[in-house]
Every structure is written in C-alpha cells, then in structure tokens.
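In the block that follows, a single chain appears as structure tokens, in the form predicted on its own.
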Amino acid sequence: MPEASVYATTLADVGSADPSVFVVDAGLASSMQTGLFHERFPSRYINLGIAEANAVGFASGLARRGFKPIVHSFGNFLARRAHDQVAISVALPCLAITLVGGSCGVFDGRNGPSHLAGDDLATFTALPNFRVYEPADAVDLALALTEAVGSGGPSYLRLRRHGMPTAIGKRDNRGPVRLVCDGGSASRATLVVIGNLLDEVMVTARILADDGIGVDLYHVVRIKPLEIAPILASARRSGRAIVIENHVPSGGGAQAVVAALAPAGLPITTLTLPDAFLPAGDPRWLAAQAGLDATTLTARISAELARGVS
C-alpha cells in the first residue's frame, strides 16, 4: 500500500471517529494527503494557503472552542516559521492540537536544504507539555495518531514522505517502545532506533546476525515521554547502547535516549544525520552519505563493537 493511502486512510478514520477532529492545511493538500479527509468531512476542512504560522494561529482558535485540530505542513515549516506561534499559542495553554510534520530528515532530501527537516525534533521535544511521535508503518501511525488525538495536549507527528511499510514486524503488542529483534542472552549491544529508520535498521540487525554478532534492537514511536525502562534493562544485559535515527545530533530523540541512559553508567553511542546542512539528493543516496544506510551502519556497529567498551 503507498503512503498516500496510508496517511489519508488513518486521517479519515480518525476523523470518522471523532466528530470534533477538524483538519487545517497549510498549502499542502496533496502532499500531506489530506483529500480524502477534506471529501468525506468537508465542513471539518480548511486550507489556510502558505501561511504556517497563520494555520497554527487558526488551531488555537478552534482548539479553544473544543475541537481538536490537526494542523498539516512540512516539518521545517512547523519547526522554524511558526515556532513562535506554536509555543505561544499551542505549548503554553496546553491545548489539544497535533501538528503532522511531513518529509522529515533525508526522506525530502530531493528538495534540498530548505525543506530538509533534519532538525524540527529539537524544536518540538524542546517545548513543555508537547507530546513527540515519529511511526514507522501504517500499524504505529494508526495508534501514534490516535494518541496524539486524544492525548488533550499539543503533540508533534513526524512523517516521512515516502515508503512507508504496512507493518515491520508484528502488528500485536504494539506501544511507545517495541522489542522488534531479540538478540538472546549473547547479545552484544541494544540497538534502538529512533522512528522511521527501523526498515533500515532491520536490515543491518540481520546482517550482524549473519555475521555472529547478536543484537537487541528496540523502536521508538513515543519520542517525548519517553519510556525508558524496556532499554535500560536491554542494555545492562548487552553492556552498551547505540542509537540510530535520522536526526542532527541535538535535541532529537538519540539525544533523549543518551540523557536517559547516562546515570546507568553504560557505554552510548549515537549513529545520526551530520550537524551540518546535507545537500539535494535521492533520500537513499544522501542516508548513504550520512552513514545511515544499512550498509555502512552494519559497518559503523561492528567497528563499535570491535573497539569494545571505550
């Protein structure tokens, strides 16, 4: 199924489900696919144009009336042209109001460096009472959504913009934070991966296997709160966790995992995008450049591992 589908399916059912689930679009209906919404709920559907930071502003409106908005734009846009808005008008009343981020990280790398969002996580976990999720298939979206919905805060939901899977794994015992590969009582590291690199990070878990090497790998759906107890307890089996995710190095979910982890005193390494601006590209080849693809982060691991506790 592609993720047109994917994202307008689940946008729909909420709406479906709860009649006060009103859509606000910044200039980015088709994007951000929200049409089916707009067709089947049209009196709960407004375009704004591009104008973020009118649309956040617009939010808070409805949100004080006791709907329950879902504003819609590309996560840089969120994350930089309405960061004052967003804090001020949805952060500080705490209102009720989820924010989609779309083509996050290197999955918008064809447009370039003003729309890659690879720093938008550092604005939002930064902010009080903002609820931060990144889902990586259908069956996280599903739940991330509806959570965020109903959760009577601000949440921030960060998408990438092509490729999501169906499901990863099982669609049972889902939650903020999975065990998606076990690794056994030889496990040699927790890999936990932030978000929507998990398909590539399988990938490499397999690898490792293939290789002899064991690993725990957990995903992170809820970024903020974060629920830390499932890694933790990973992590003093294996003896060190490295944390993987398409982000720059500060302020994104890695950065939440190693705060975390630190008072335990384990070895942490994080694997992320470069603190730099990353060129125009095709999403796979700027991962590669960044390390992030399943290759060179096998590569990257079993150097780490080799090297042993430093």
Second form
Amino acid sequence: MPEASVYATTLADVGSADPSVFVVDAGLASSMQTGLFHERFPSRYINLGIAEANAVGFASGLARRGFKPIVHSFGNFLARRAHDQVAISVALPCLAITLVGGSCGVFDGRNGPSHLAGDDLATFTALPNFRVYEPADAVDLALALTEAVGSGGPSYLRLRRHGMPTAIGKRDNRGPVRLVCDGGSASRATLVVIGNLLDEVMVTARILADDGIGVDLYHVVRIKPLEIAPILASARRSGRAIVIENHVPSGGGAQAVVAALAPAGLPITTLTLPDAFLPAGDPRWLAAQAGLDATTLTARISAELARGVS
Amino acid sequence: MTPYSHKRATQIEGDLRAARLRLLILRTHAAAGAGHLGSSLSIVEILSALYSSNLHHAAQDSAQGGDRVVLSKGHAALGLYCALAEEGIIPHAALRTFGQNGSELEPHPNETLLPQVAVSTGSLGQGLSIGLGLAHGSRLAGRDEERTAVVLGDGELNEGQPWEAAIAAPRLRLGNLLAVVDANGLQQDGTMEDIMPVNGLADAWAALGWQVHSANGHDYHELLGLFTALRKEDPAKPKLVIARTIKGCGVPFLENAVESHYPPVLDAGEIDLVARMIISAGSDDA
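Having seen the form predicted on its own, the form predicted together with the partner chain:
All chains and molecules follow, beginning with the one already shown.
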C-alpha cells in the first residue's frame, strides 16, 4: 500500500481529534484521498456517489444533528454544480460544514475546463458566513482544517490535486497570513502570494534576491476573513504590493487583498490566471501558460519594479 | 378558473383540527394581503397529520434530537406557519406579521429568523437531501425512534436533486425517513400534465427501494393512521406517501385552479362562506 498522502493523514488526524467529524464523498474518494479516514473511522464515513447537490444537502441534515461533515469533491463541482445548495442549505443556516475542493487552478490533473477550478474562490468568497482557505503545505493544511472544522460555521478549503509539500519554509509562526521572506529595510516590494503558488513564488523571491532585489513575501492561507494588517504595514514600508494567485482575476484572494489595501493608496499589481478558460495540461506547463511559473514571475516582477512607482 | 368541483365535499374528510388550520391560513393570508395560498391549502391535512403523529416535535427548534418536519416546498410557508401556531410551537400573534417587511415569517421558511421551521427552504428540490442527513444523523446517534418527514411538491420533482436523494435513501436504509409528496397536479405555470409531468412516480421510487403508499391527501384520519403505522414498518426502507391533493382545497373557486398559486385575498364574506362550508362538511361527516 502506498504511503498515505499529506491530505489523507491530516484528515485522519482531524477525525481522531474530534469524534463528531464525518466525511462525505461524492464519488471521487480516490482522488480526494479520504481512504485513510474511511479505514480508521468507517462509521463516520459515507460515499454518496456522483451527486454533489445531494452530498451537500445530506451534510446539511447531518450538521443539524450535531455532526461536523467534511464534504469532498473537485472544486468546480462544489462551487458550480452545488452552489445553490451550498448557499441555502449550508451558508444561510451557518452550519458547521467544511467543503474540500481539489484540482485547483494550474494544479488540476490535466483535465481541462470542466475540472480545472479557476473561479471557485469567487463563488465561495461571495457567500456570507463562509470562511475560505487555501493551504500550501501540510503545516498550513492542519491548521486550516482544524480551524475550519472547529469554527462552528461553513468553510471551503481549496487544495491542489497532487503533491502537497510537507513544509515550505519554517514550521513556526504559522497563521492565516505569514511572513515567509523578509526583505528588511531595503525591501522594494511586498509580494503577496495566495495559497498554492507559494513554492513557485519563493523561488522567484530567491532569484530576485540573487539579482540584488529585496522583497517581503507574505503568504495568505485564509482568504476570508482576510488578515490585512501585516501586509499593509509591509506595503507602506516597501511602497508597493504585488499579489500573485492561481485564480481568475475576479473574486479570489488577490481581489480581496487589493480591496483591503486600496485605502492606503499604494500602487498594487496583480498577477493571476487570465480571465479565460485554460487549456488542459500539466501544472508546470499551465503555470508557464499563465505566466505564473517562477521564471516568468521573476521577469514580470522585475519589469514592474523597473517601471518604478508611477 | 375551474368551476366548483362536486368532488370537494367528499374529499375533505372532516376534522376539526384540519378545519381550524384551513381557516387560519385563509385569515392569515387575508390579513397579509398576499401569499402562496393554493399550495398552503393543499397541505393542510398533511401537516395536521404529520404534527399529530410526531412524538417529539417540541424539540424542533432546540436540541439535535427529536422528530423533524422539513417543508421542501418552501413556498407553502404560510401553511407551515399556521400549523406551527396551531401546534403551539410559535405564538398565534406571530402570524399577524406574515407578509410584512422584516417579518420573521418570510414568504419562504428562514430558520435564521424563525428556528422553529427547522430548515430554510424556498429553492425547490433541496429538502429531501437534508432529510437524508437528518435521518442518518438520528441513526448514528442511536436514536432510531426519531423520524424525519419531508413534504415535497409534485412540481418540485421536476428538479434533479430529489432524484439523487431518492437513489441514496434506500442505499442508506433510512427507514426513519418519510417523504410526503403533495400531489396536487399543478405548478406555478399550469398543470403538471401541460408543463412537465412526473409519470410513474410510485413505480419509480418503489423500484429504487422505497416503500410506497398512496392516500387521499385531504383525509386527515387516513393520513394520520398511515403516518402512525409507518413508524413501525420496515426499518430499512424509506417511506414515500403520495398524497393526492387539490391545490386551493377548501375554497371552491380556487380548487384545482392555476390562479390559486398566488391569488388575491378573499374578502370577509368569502371567508365566512368557506367557514360555513367547512363546518357543514364536518357535520355531514359526523
């Protein structure tokens, strides 16, 4: 048997810690890596087949009986197909339900626009009562899933499909937002990366540093509610913010950061997925197509800084 | 509009409880000035019998335990509110706010304003899935005696989600789940037959593994007997009761009329006339 993935292990740990956690699958159990939880807690697991609307409604009923359901599918099938159910059966009554969506953005499994969730955050950030998270590694994931399940309300967790790293950067000082690279007093920009592109942007920050360009790099795990204070303080020092995200321009974390920084009147640039349906491809190729791979990001950010603050 | 149907008097099997509820709905509608009257009148006996046969409904708004009634066809909220008032679950005085701006009694049940409705609905097709979760939760908690009842409209069965739930419920062996379809044969735009009929409902759900029953949806005693008896039936099979009903039932000029969906209010004279007819039907019965 292959070694359990980061998500599988984390989910099982959350299930051990809270006996009211109940896992619901909608016919994508093998992709969503719920097998270990199923194995350990068979009475707190169900696979309802390929029927997302019913899975969300079922979770709504279960939550009303005191359980804390975690519903799994690909992000699109929760965000798009089950949106009305999520709004009326989950968000409105503010039930303790966590929705976990896989296959986000460039980290889709080469399946194309039906599966590649590039606009899922817009749907969830728009819903009242919802908390929205995009963890980048196992440390973030454990914190986010624990916080979501313990919040008593609805949450959405956006996951990459394969290969979530165990840890990117230090394991301490984690939270909804963390400072990953400190450019110090010479910092020329505040980079803000939302969720899963963290490892890519860390490479970018290193290349920039090699070129003598110091930047602060903040990583946002919790998109809603957003904790803006440390980012704002950094941006005031550096004089500008550049926000990077694996999501279309509308409705995601980048837009939220821009809105939150707007009163400060600083120049802000966003580097996101295009406002388009992307072709099918592997993550590395897709990131390059979108200009979000480390090399292209470095070039785009360098050009932006060379233009100066207008 | 459909003229007065001679079937009516025999189809409302007299019961004081249902008669009171029907009149309360008419008066609440008249005071509010608007509302989904036809659908509310077609579920009078269904709601009366459901609440009569529920053992633990008082817990509806509080604990995780207890029977639940989910009104999946949320537009019949007027009927639900009046039933809750008749059961003493909400005060009668609350009904006076129905239809007013900012009222807790919204046109569709909103549990964040009125927890006693148990589940927020209004977007059709969502209630049965929630019912599955409630029923499964009772089982997981070891409270097998609890029942979850879901009232659906026949028009609502044009949606896909109830069918997803209908497939899943037998698989989950939810014998503590009761679905009641208010089969009044109409939807907002016309008759089921003209718009989109759901043919073979009984056979289809039986084939999926439901225990299926049919009843006169305006015979309180028949429904009460059936709902009570079904508690003791096969604990592994979800139950479907197809209740044959008349939209607008009790008001001759609204019965089976498409216009009964959201009609103008009845004036005092018309309500008085309906009251006399209901009373005389009751006395005929006796």
